[in-house]
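Form predicted alone, single chain, as structure tokens, below.
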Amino acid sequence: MTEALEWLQFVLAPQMINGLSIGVAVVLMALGLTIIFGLLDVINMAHGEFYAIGAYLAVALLGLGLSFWWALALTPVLMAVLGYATERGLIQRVFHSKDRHTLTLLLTFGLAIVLEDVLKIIFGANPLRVETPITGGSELFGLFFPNYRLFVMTAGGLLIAAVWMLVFRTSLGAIVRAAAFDRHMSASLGVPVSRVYAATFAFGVALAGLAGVLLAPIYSVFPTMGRDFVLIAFSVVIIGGMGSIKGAVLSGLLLTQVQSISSLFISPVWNDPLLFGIMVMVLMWRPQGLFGKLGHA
């Protein structure tokens, strides 16, 4: 009795600390990812690499002699202007296209190929760091957790409610929804629904780079980070149901304490499969995903 409490206490709770902190970051990654499908009806293959740019992002800033916080700052800025400008030099011109989803998809996978070739162009293909901003830890509860896992589980649970906030609780949100349901009559009523449509698409882009920043610290940066976090949020989104926030969140922190859990189990090998594996199970029972669409929040 005693060994398994002792196993609970510190071997299971550490590790679901540890999945909840990477979680939440996933979750902020899912929510770029369904807020731009939901009100744009738009599948970012690229979205992948925009959080790899944010990581980059933090490592280039850091190298310029700014602190990891001005980097934080910074980060989700200049990736909103790096994607308002991808929406209305790339997705815009095929975005009223009779084949809009196939074009959009293609597009943005053929730019996912081209930004991470430029990363390893610039950057180079070897794994790189980022010292972590806040070091030490905190006992809580009789157990040490690391300080700044802590710190992303705050900031990223705040950021989470804020864009719930965003989207269901301010006029922005109704305007960028309304336009997201009715495009003729949003801009009959004088919404400038193509700056919208690209302010959107920005936010999301800047959400997943915010997303690579907070995880510098904790894992390397590297070229084809995106390509593992990207199948995870598109996961997370698929059984969430596409374009639902609170699927995006409950479904990123459910696959995360899995993957995290299994790991004391099975092979890291197995992760994939796993959570294929549930979100095939998930599609059987429903097709539509755990909460449908974004309007239904």
The other form holds:
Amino acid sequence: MTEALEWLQFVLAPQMINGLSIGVAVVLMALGLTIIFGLLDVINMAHGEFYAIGAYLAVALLGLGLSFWWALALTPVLMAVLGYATERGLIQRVFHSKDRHTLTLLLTFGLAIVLEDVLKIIFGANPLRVETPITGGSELFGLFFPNYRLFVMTAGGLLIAAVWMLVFRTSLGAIVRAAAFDRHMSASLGVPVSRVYAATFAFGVALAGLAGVLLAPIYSVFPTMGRDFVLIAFSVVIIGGMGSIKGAVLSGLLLTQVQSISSLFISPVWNDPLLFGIMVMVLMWRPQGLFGKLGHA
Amino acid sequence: MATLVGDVFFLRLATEALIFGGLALSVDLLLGRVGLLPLGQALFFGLGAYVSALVLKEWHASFWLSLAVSLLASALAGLVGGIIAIRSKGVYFALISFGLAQVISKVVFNTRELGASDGIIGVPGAVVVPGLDSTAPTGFFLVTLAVIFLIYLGLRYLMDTPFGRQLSAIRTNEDRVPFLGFDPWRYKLLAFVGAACIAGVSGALYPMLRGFVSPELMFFQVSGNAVINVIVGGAGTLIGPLYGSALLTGLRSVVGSFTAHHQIIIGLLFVVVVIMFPRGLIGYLTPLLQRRIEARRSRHHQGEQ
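Same protein, different state: after the form predicted alone, show the form predicted together with the partner chain.
The complete assembly is shown below, putting the previous chain first.
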């Protein structure tokens, strides 16, 4: 009995809390993806690269002598500018095509290839490290946790709540949702639709960059870091239902828990097959995802 | 001597371009003809490669037997994968095909019996006919050319049959097909199985050329490159993907020997084609060339631009 309790306390609980800190970052990524899909109908295959650029921006800003907190504040702003320019310069060119889904998917896929190589050229292919801005740890329920992970969970949780409020509880969010729902009607009501679209894309990209900065001190920073991470984010979005914010949050937290708990029982190398296996099964049972509505795609 | 080595290098490269051209054809059958974007077609390519490598290594079989077993295996896998993936449309199809490939490639990557991350090395050459096996560069190039050309001709023929027209109808407006008394699901499944077979047969040629297979053959990179080849060449044209595959395999190898950053050039080329040439480079150039030739033929239009 005590053995089981000790296992719960010293093996399962830490694993779950570590999973939660990654889960929060995954949800941030997935939120950006699902907002860009749900509101713009664009599949952003370059999302992982935007996440990597966020992490590299943190590296660069720290290299300029700024503190981590400045990097955390500045990166989303810079990422938003980059996202806005990307939407205006690239996405907009195929946005009004009949095959918007396929074309935007292909376009951002090409963009991902280019961005990854640009990162390699600027920063080199070797992993870089970002110093943890918060050192030490705290005792929680008789267990020891790194403070930085606790910070990531808190900050991420607040951000997720803020995004939800922004989309569903502000007039700005209402305008964006209206522009997504009926472009022509919104335009005739005076909404600058194409700027709203670009801003929405920029917002999603900023979220990816933010996730990159937050995770940079936990993992090392390398040019292909976005590739594996975006796959997880994509499966989270698909399982949750494309375009559903609630689905992204719930399935993001659920899937990262499945990952970290299953790592205790089976080797972590089986994480990916497990994750994508769940994704395929969910799609077979409910093609639109858990909280998605058919109609898109 | 140096030119001889160079020749073998380029012959092998051309053979590889043809093999990936076969994979591109299978992607084009789905993307260009049915309107389904497969992001995991490398699954069937890698499956064909692994089956052929195993058959060659364990049974010391001939070219024909390993091709036949690979074909059978990819048809079965295509049937299972198709039943799962065909349920969804558009983006969901793209992502489910990607997910399936991701699962199987990681399983292969983690299976020690299949060589895990190392793959299978030391695959012996395959005897095509007595006196010609796959280790002969020129001979095997011609064999590969014949196989891929046959697949191409078969597909071209198929597109003019009622089956091919059904596929075009599904691409144009799937919802109307049932009103004509046809079941789109059945045609899509057949196309999916056909595409899996084409990818599998192309993959079966790979270990005969290179003497090894690795899990990388199933990874997203390979699926993504196949889609790039199709789009750059021109989706839906069948010949375009072959040109695209030849162009890009050459580009990757030649530019790759000058700089490690050749991906940026391929990525830029791809982005430019998606934005500016919706029908691909070949789809864009062919009418242009035809017009030039016609202009030269008729005397009235001698002063063409």
